[in-house]
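This document starts with one chain, in the form predicted on its own, laid out as structure tokens.
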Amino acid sequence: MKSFNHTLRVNNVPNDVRSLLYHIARGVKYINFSLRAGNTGEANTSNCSGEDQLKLDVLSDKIIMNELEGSELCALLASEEQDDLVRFPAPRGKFVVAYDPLDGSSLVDANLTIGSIFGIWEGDELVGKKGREMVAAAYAIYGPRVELIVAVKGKGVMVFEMNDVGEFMLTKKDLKLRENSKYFAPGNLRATAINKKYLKLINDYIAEKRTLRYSGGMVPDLHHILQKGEGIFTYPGCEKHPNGKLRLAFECAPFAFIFAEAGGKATTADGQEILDIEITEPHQRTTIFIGSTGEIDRAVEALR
């Protein structure tokens, strides 16, 4: 198996690209020792969206924080835990990091399988950018192995397995979706008490007999799509969130972008691709369908 640094190197992968995505992969191995370790009591304190923290929450940000700020390659970064983005004086760097340092939290006590999310961008603002514009992403999960799952602009979808040591070694490379699917994966079921035509389109699903699969996590449930290579991952607006739970610049943006590169599609409920949505803040939400092209459009087709 190929390392992580051959692999980004025999690709071409960019110099500067490749040692941003060593930070974050360092910053990954980390946050597994800390989960390891079992600290996962609550910190007694909130992030700017209000939702309660755990110590791995508070700690994983500094993890990922301090491995960005070392790089000396960031001019700006936006965590998902964090009100307020973090900027570096010029000439210091010449990328902007959106990242979820520990998406699905609050799975961690159900023992379920969580990850880290991370969006790259060239400049040094993240206000205006779209997800298109992004020069990489990735995204790690920590279950029984530890994986991180990376894609460069161009370059395709590779897969890292951590091994006994700590290296990240190459076990796949050019993850491809299939245009249909078996698998679904609905989020926000909530949804359905209002929404009649998402919850045609759930019974729809059911009557077709596909398999479900959603955990609740939306780092698992994606890592399955990609893996199993098909599959929907359905999460629209409510009552409570009108315009979606999930948040554009953290957690929507770098998936679809990964699922761009391996020839899946990710829009809003009304249709809109999400890598042509602009940031305007930070910490804006958006609903999400993600997956199978056709899968896709069969799903906004239904809901319009």
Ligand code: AHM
Second form
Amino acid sequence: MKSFNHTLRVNNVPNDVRSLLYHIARGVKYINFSLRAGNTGEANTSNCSGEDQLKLDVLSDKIIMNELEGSELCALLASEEQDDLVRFPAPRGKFVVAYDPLDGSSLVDANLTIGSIFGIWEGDELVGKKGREMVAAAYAIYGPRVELIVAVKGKGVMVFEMNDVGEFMLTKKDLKLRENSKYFAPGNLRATAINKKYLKLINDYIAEKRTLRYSGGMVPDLHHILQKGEGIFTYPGCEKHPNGKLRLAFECAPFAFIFAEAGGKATTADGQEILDIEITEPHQRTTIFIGSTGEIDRAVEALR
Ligand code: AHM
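Alt. form predicted in complex with this ligand, vs. the form predicted on its own above:
What follows is the entire complex, opening with the chain shown before.
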């Protein structure tokens, strides 16, 4: 039997972490149903980053919020879609969850693959935490198939696929990244207009006849790297946005945790480990280079 719960139990995932992940899996299932229902219109609201929200952004956020609140395991929730943190009154749970309920929502109208991302810490504060202190992280990918990828500290990366009755079943475990790669996923290419070192790095990849894989969705782009076992995703800053676009708590830290469990690496464009950056503000942004270790070292060196 390779059901979600059973797999986590036989891998000695602590009961409370397992139960929290179970609620996340249920939320992912409901988000998938909403996506398939096809209500892709705008909500006529914007989030704290000033981005227009879709009805699906709002609905996905509500689904995850309800699931996590219902778990009675959380002290604090931070959503990419909400300005404020949600704090639960005592007696409260022991976990903090930071999540992006629908990453890549600008791709929804084009019917491209999108995802949800979750980072889990113990405690009752998010500010002051580092990615390295996470106990688990997960992401869901809503493609032709729905998959939930889970990393629990020290237990590697597991892939579950949703079956036709909505259960997540284990399909792969112990995903590992090779040191070098032929794939590259270059985000924020606008930066090459000014940053000639970034332009040279990209031109070098092209000259080396590497394979481009970039969809504009962080979840599918990073999932491609994990599934193939190799690759690099780059998102440096630019003049207007020196820290890039992607958020530390909701996107970069959870992925850095998952990639570290797979033997990969994630740094800023300056070479600082993403897992060592302290969260000073829930919506703070960071540049990110993430993927096969040898590729990250090379890219950081190229931009030095
Ligand atoms: P979102 O918060 O609007 O969903 O944006 C996040 C997405 C990531 O999934 C992706 O890696 C990035 O934005 C792509 O940015 P760009 O449009 O600059 O290529």
